[in-house]
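A single chain comes next, written as structure tokens; it is the form predicted alone.
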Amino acid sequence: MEINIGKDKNLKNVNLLTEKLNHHGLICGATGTGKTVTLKVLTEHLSDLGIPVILSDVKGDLANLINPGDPEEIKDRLDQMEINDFEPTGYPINLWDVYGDEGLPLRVSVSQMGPLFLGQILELNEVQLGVLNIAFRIADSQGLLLLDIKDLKSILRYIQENRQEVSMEFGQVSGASIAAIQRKLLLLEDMGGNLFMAEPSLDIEDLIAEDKSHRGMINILSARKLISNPRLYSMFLLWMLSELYESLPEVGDQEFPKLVFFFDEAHLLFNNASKALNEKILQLVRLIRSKGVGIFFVSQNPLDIPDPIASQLGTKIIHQLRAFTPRELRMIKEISQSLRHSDDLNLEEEIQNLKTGQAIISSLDASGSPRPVEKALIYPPRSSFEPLTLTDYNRVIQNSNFYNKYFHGVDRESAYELLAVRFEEEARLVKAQEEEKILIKEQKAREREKNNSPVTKMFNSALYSFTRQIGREIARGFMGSFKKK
């Protein structure tokens, strides 16, 4: 099956094979060169084919996919491409937002996030990550659910108060490591972590759905606020990919992908990423395509994508790249050398001279081999360019099939509540012991005071004299009996 994404200079369709979209892709280009339009056109085609999509919306300009477009706004493009059958169309969307402002609250429990991803978000070192793993192990062994941040803070307090016993079982646990994790949890709360690390947790299967017309649902993750915390943004989307991989069955290459994930501002995923994290991303990219999931990275600079991952991308859509420095010139040379050249295109020249809406397209043929690149003018989207109002956002959220499932948070009995009972009982026991010590101390003090009073001293002195006198008389009588004999 083919997706017609644009037309070449001869008005011939330039297409992508749907069975190769799970081989991943790249959409790149300088600001204002047409990346968002390309993203929308691909999304519309996928939805029409019944393929669900996940979009991270960094600029807030994708939710308008729900509304039909205005042909007058794109009349020049339609005339240029000789399109006579343009039909404005709105598409089915679900809005999600970690902060709950522009979409259904997108939550994930602490246990679902797991120690590895959480450790990356908190930027823990190896020792601190070890302590976090111990916290999860203890919670599991004692049946303590870790659902939100206060649960995790409670289990860390438990470890702190029982460090000797914990260290004997799991190895040395330092108070400094626990304190460091606790401080970083406070920072995570300040970023809004207490909002998304909660329940009800996202059921990843809810992202793979169709509407009543069997069009694929377009899941738009509002990231306008989330993007201000780049590490949180990248870790959360990476967690979603990991969950998709864990949840979906192996399907291999099919005519249609099961889901396509567009990761905007892709450089945030790789900037300052540790070696272990980069290896995790590469593993996911390599393996998740066997689950029928395609990943498209969207970035201004194609070199934002590390080489081991870039080599896994079967589709490349390159809008104009600008070169003002030697480094940028080398970038264009490198990206052009990575493509299969076409005889009539000088790629280094073309990439710098593309007009807005034009792109160099490299894709795979049926055998999986790269096709020669093509220069195309991208089709206009059939949906609107007008941004949604706050009223529009609220209407979409309230009309969602998942409104009742996700809108209201829940707070089940978990580690925080169960450990609070233990801490309270321990506090009562300590208080009772302290009170008993005070009573004993007071009793001893009263006894000392009584023994030191004048009357007591006089009585004790008289009693002492009396007992001594009695003793002497008994002794004389006893000795006298010996003498008489």
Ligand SMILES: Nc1ncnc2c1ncn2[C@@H]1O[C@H](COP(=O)(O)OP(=O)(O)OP(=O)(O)O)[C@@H](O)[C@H]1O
Given for the second form:
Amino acid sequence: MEINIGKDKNLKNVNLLTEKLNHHGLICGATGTGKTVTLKVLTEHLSDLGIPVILSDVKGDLANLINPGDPEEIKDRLDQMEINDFEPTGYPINLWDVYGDEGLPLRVSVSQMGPLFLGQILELNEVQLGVLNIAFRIADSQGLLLLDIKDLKSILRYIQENRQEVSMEFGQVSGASIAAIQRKLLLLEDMGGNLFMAEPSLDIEDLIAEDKSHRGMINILSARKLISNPRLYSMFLLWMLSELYESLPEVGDQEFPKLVFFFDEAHLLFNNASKALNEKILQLVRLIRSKGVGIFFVSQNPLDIPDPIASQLGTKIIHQLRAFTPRELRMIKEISQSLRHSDDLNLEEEIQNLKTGQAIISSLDASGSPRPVEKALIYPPRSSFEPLTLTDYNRVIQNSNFYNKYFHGVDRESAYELLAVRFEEEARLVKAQEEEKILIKEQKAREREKNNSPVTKMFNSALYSFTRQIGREIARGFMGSFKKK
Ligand SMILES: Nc1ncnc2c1ncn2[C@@H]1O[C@H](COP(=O)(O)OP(=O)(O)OP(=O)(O)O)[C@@H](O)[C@H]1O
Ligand SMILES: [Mg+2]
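Show the same protein again, this time as the form predicted together with this ligand rather than the form predicted alone.
Below, the chain from earlier opens the complete complex, with every other chain and molecule after it.
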């Protein structure tokens, strides 16, 4: 099916094919050239077709999708494009916010986030990552839930106190590495970690929803505050993508995508990932296509997207790019050369002379081949340009279907509580043993300590009791978050 997103100079519609949206896309252009509006126009069409959307809102200029636009404000464009059936429309949105200010709290438990993303957020080195992995392995294998930061601290303390046994089973664990992770967890707490590494964890399937009239829900991750920590921002979005990947079934190519995900400030994703993670991102982007998820990267500079991804993108919407430096000129040359166009079109010139809300559009035809590029004026959005007030935000949050599920945090029994009991018992045992020492000869006591240390005994019995109390082993997907069955 065709989505009309603009008109060419003969006022002929320029469209994208819905069945190609899972081949991913790019929206680029210098600041103020129309990227966000294009994203809104595309989102409105998708919602109308019943396709849910996930957007990150870095500037606070997306939540206004909920309100109908004012035709007066876009009168010139309507005239210019000869649009006489403009219908102001408000769209169904859900707001999410890691900090809970401008959306329902978006929380992720430590267990659910997994060691790969957490290690990135904490900026751990290789050795520290190793220790974090051990902590997760001990917890996962025993079905021990790490819900929040205090759980993670507990398990680290546990490893610290049973370092010998842990090292014997999993390889050397140094006290210095544990201490380093503990310090970084303090930093995470300073960033508000206790707010968002908590329960109830976001159930990603709640983002795949429609409203009563079967329009796709538009999920907006309010990221005005989150973006000030680029690493945290990109890991949250990446975690959402990997959750989608884990929970959606394989569907192959279909007429409509199951969901479209817009990744604003996309360069942050690639700049903040380690080499190993970057490889996984490439894999994820490739694999998620067959789950019917389309990803649009939004960025000022098209070269921010690594080649292996850029070369696969099915749709490119290029707003005006400016060339103040030789590097920028090279960027424009490079992107022009990558696009299919007739020789008489000077694409480099065209790209630099585009007007606001005008773009060069490269997309795939039904057979999957790139169509020759088209130059189009993008339609105006049917929703408003007016930013929401804080009161508006609160109203949307309170009216959300998911208010009851996510608004309040919960603190259920997890590693912290279970280990607290263990620590107490352990302390009691150690004390008892010290008393024993006084009674029995030194030599004998030392022998017993060696063969049957209370710590070993504690370690085993603690793990045994977790098994009984939690039961299920936790399986992880290839990005390290929970694997759904
Ligand atoms: N398709 C359009 N229809 C009507 N107005 C538009 C359109 N595209 C852009 N505009 C106008 O241009 C302004 C800037 O566009 P927009 O916010 O999309 O830029 P941007 O590329 O996202 O900028 P930044 O990089 O700063 O986020 C809009 O507020 C709007 O007034
Ligand atoms: Mg913008």
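Positions refer to the first chain, counted from 1. What we label the rigid core is the largest C-alpha set whose atoms superpose within 1.5 Å from one form to the other. This structure is a prediction, so every number in the text was calculated from the model and none was measured.
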item	value
After fitting the core, Q433 CA displacement of 2 Å or more between the two forms	yes
Displaced residue check between the two forms: D343, CA, 2 Å or over, core reference	yes
Flag for D70, CA shift 2 Å or larger between the two forms after aligning core	no
